[in-house]
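So this first bit is one chain, no partners, the form predicted on its own, shown in structure tokens.
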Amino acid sequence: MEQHTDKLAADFILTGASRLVTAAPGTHPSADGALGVITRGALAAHAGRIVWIGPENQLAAHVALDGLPKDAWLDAGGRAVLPGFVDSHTHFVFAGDRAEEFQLRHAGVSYEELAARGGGILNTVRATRSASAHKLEVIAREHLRGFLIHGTTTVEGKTGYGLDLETEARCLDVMHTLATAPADMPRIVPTFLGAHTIPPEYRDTPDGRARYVDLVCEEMLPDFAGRARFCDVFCERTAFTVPETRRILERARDLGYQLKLHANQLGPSGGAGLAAALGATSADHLDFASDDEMDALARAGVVGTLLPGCSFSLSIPYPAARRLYAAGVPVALATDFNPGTSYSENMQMMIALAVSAMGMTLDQALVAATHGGARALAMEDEVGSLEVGKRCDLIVLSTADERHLAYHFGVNLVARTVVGGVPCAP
């Protein structure tokens, strides 16, 4: 008797990949090495999620291909295919720029001195407060386009350039508008960073700091609950103390936010230890984290997000990634895209810096830029690798080998980006 085998329905097929880098070694028996590379691999997706992955010569046996329209097929043309990058730390909603400050820093003026003069973050705060929602949306959309063409398919976006209820709300509104726009766009994960720095109007009175922390805790956090997935605090000597940070984050946790910290970027602030104590999803920067703090982060399962673009832009030493790996801290890699200290939407650049300046292997950097970023957003079940059930977010390189990343640096090696099984305009 003839046997009938049900085949999987699909509305997106990718074939022609020289190397299908899954970032999931166990996803298929043929997935090889730390990156789970399937030579001449293929995948199929339905309704935006991967339903099958494996060698291309097995595709027809598992997936119903008859009758699929031509535009449902993407031929990689003998090039390498990777998961889309997950950029878990950015500040992409802002107005203005700080090109002049960049020049001053490299002429010898420190970041702290610029902040004391009312520059730094406060320059961007002034420009952002004065910008309409429409202007912010236009600027942010252009930034997102920059992420997309360089291969980022999921991007976290922080507020923090408003520092008042009205402007912080406007920035969140812009993110939500863009997140629901029917256009080529990375997925957006909103984070509330009202505790980015003390705003100027609270700096000239003895109780100004306390009143601003009260505002964040008692008005902003309740108002934005459900509109931002994460709450982040810049825990640093130029921003918020450990007790202030703890109060804000504990209030956020009670209101249902997940937690992040800017920790130990400019000095031994204590932020990394606090991130471990609170069980934050990620602690970001970690340039000055101690060995004891690294051990605490590892025990708590906190992701350490490394941001080499800051070191490059500020001309300061890079964080030593090998310390995190030695301690057992999960590692993510992100751009920290912002107008002051890392004005780059390009995760490929971060991978190159991680390999050349931070002691990471290419395999480690690629995992940190994909699966690691997903963990830093608590989205590892959704994105960050090419596996059945996950979102079909991927990039096709312009080269047949993913090992050209970091090696062939300073150019865009992404030829095509796919978000949710939909190829985006090149």
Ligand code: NIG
Given for the second form:
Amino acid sequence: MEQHTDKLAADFILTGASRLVTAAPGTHPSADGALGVITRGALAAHAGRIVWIGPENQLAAHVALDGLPKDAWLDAGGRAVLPGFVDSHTHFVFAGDRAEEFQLRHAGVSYEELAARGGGILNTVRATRSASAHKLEVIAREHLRGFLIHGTTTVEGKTGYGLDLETEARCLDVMHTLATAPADMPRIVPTFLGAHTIPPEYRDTPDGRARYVDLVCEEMLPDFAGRARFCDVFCERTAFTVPETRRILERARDLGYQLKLHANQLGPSGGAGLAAALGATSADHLDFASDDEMDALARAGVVGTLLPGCSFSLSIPYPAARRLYAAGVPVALATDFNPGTSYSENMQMMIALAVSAMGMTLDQALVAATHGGARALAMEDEVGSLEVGKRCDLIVLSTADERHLAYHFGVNLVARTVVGGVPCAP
Ligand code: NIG
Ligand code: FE
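Moving on from the form predicted on its own, please list the structure of the form predicted together with N-(iminomethyl)-L-glutamic acid (NIG).
To see the whole picture, the full complex is given below, headed by that same chain.
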């Protein structure tokens, strides 16, 4: 006989969480502190979305539990549970590696010097252009697995190692193929970064730069509209100027893209001011952003995305996180996973660097790595916190207390990653 009940239907139940970190303070009466922690919390989901969250001793009163199959239950075993990390800035589609360049850099050759010699981004462009879609997919899948086992449930991915119509399209195709793969994948948000650097074949003639910007604006952007959610530009003295960046991003905006910028990474490029003027979703790096630029970002509501893996890998100073907070800029933390300046899929490492090298509190770092990342992707209604109605994307740590993150560093503290109510790693 059909059971009539007012209780919520669920197909995924999480119990046994010592501390359920919602990253959504104030959304639940039992959620404490800046991270909105529910002690001995539980959660129920249906069709991939959270339908109930609260103290475990109230679960049975609200959720229909009878007859649920055993595999619908996940017991956190007295460990801490957090929203999955939202890594809002990565370059995970490429071929080859730059281990040799890494050694040269640490022997004293600068990143910009390597780029001037045809290394750096162009090194990876050569390898990526000669790789088939299948090969790129196999490599990218491996990296996505790396993101997942370290707790990332949503990952943005940029093109930018193709720099021609065909290879940029191939990299986007790879992201789309992987985004529709059946399971065991983080969510993928594709970004078009055709303006990553001027490709080699446009470097020898005086009008080459302008012709490449034309190609980006008149062929690539219209072709990829609807297939990449964001358009990003590397606005830097070694890459694209402020006027070039403005032209590309205004065209992108007209075509329906949302906007991001690599801004003020290697010098005071003016990118941060432009991000504010254009109302970009995020301005990323910001190592050289002035106080005025930070104020402008805050006024425009642009998310400042900090990428400490770059500073670590390049052995350069870290961005001024505390000044960003003081200015009132919403902050996101991301890996910038790429083969040149930050070869790490591990958001836990970024949290450790944020706390130990950038003076962020653990609460700030955890919010920046989850809710902040979601804001940087304009996905805060979907992911980044554990709340009713949002995607059931979460991680179970191997410890009872989330404060082991940053403190116990250089190891993987994620025991289980759940995407859309499906446990998929390890
Ligand atoms: O975010 N800054 C530009 N792009 C990447 C580096 C890419 C590379 O070196 O391959 C970054 O750091
Ligand atoms: Fe980047």
